[in-house]
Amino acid sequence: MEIKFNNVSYTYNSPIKKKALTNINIEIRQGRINGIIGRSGSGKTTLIELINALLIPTVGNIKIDDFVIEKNKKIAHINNLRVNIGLVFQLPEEQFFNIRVKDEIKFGMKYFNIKPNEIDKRCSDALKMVGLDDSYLNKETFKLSSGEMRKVAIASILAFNPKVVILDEPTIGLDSNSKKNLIYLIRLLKTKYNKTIILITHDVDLLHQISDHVFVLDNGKIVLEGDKYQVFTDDRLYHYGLEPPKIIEFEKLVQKNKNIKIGYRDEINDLIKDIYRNA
């Protein structure tokens, strides 16, 4: 789907006004892994409630394929605009409705008018996608660790297909192998399914690894955008709060202080080979 942020500007009323966003113009990649960056209070979670229609601007408008989301404006068949967006909240109690997972699972399909027939097996197919048995589907939603509770919410969405899949912190509470499998999924996600995804993360490492465009927010403005190497080799993310990924300061390093250039490198195993070329 295409997405495209024109002149967007958004303020919290309530409970004073604050300005979250200002003169924001964007273009989501279709078919890419879209990396948001920026600290705290940046704005955000705020630019991808907009995209979900969750919250509506202030001013200018969001563009998504033949849909056009702004102030004062009727969003006709909205459903058809938000089955094809699937948003997994930061916290994922924040998503959940249900008591057992297979009837939050099945929440989102039948709100968006899912072939009953078709149901159970998305939910099996849904829960294998992020590394979940059967066994699952009869446990209390609120009784598992963060962790379950992260993937049960990432299978929720996964469930209705949706076009674009947005993650907000989507590692928080994953241990090391269960992230290693989030990543898995992202990358399949994409090349496989052809999804468009955008993925919200402190995590500078992790957007270094998987994301294909990022952008940087910083009080509510875009301060910085293009390829992730772009990006994560500016100087300026310190200024706005942020350090680059710690394979790109290693890189940088290795250059300065040994005059060698070995390029830049996603995986820190093909990096281990250029240093073995260049020794």
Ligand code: ADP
Given for the second form:
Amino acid sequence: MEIKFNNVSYTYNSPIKKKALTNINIEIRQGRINGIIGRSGSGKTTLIELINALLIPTVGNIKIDDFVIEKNKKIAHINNLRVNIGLVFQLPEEQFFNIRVKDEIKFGMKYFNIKPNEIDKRCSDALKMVGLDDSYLNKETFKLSSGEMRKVAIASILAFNPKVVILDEPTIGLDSNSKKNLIYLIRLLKTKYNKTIILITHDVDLLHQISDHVFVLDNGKIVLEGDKYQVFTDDRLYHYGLEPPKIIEFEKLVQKNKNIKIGYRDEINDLIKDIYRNA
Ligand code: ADP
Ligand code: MG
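Given the form predicted on its own, corresponding form predicted together with adenosine-5'-diphosphate (ADP):
Below is the whole assembly, all chains and molecules, this chain first.
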């Protein structure tokens, strides 16, 4: 699915009037991990809530394949849109409704006319995708670890098989091991299951590791956009309240102080190998 914002602005009306997004013109391409980054209050969550029409632009429109999200226009068959845009909210486990994992995963499917005889299989498949086996089906959601809860929340979205998976601050509250697991899962969603990923985070190191394309929001505007190397080597990042990823800072430092140019690398392990080879 291609997602295109055409001059989109959004103003909240309640509880207070607040312009949250101004003149957004972006394209989110299929099959990539798209990062959205920006300081708190910059408009990240507002932007993704527009994508599945939870919010409707005050100005402009959003085109997603044949769907047009626009003020005063009814979206025909909105469920055909929403079934393809899986939105995992920030701290999704705080919104668990069900005692058993299987019921939590079934819960989301109810809205999308999924054939009853497919539902159980989809539960198992979704759990498998996040790396949990069928023994989790009957476990109690409230007894899971925070990493497992996050995985179940993601599984409940994957169960209806959306083409686009949006994750709002997915690593918040996870220990480093659960975080590693989640990074692995996000990569798998792209490479094995061909999902388009939209990943919101304030963690530049994480985005640098796994994203393909990055959008930087500041005060409701897109201020930087591009290939992750382009964005993360840009000195204007500081200006928008962000620090470059540690690995990039290191690469720049070596270049400046030792006059050694090492190529940019996603993973610290690859960088160490480069340095070792050249030493
Ligand atoms: P982020 O996710 O980047 O932290 P948000 O999209 O949540 O930012 O918010 C963007 C701006 O809109 C912020 O200034 C926030 O305070 C404001 N905002 C968010 N929700 C509402 C609301 N319901 N009413 C008024 N202002 C809001
Ligand atoms: Mg937010």
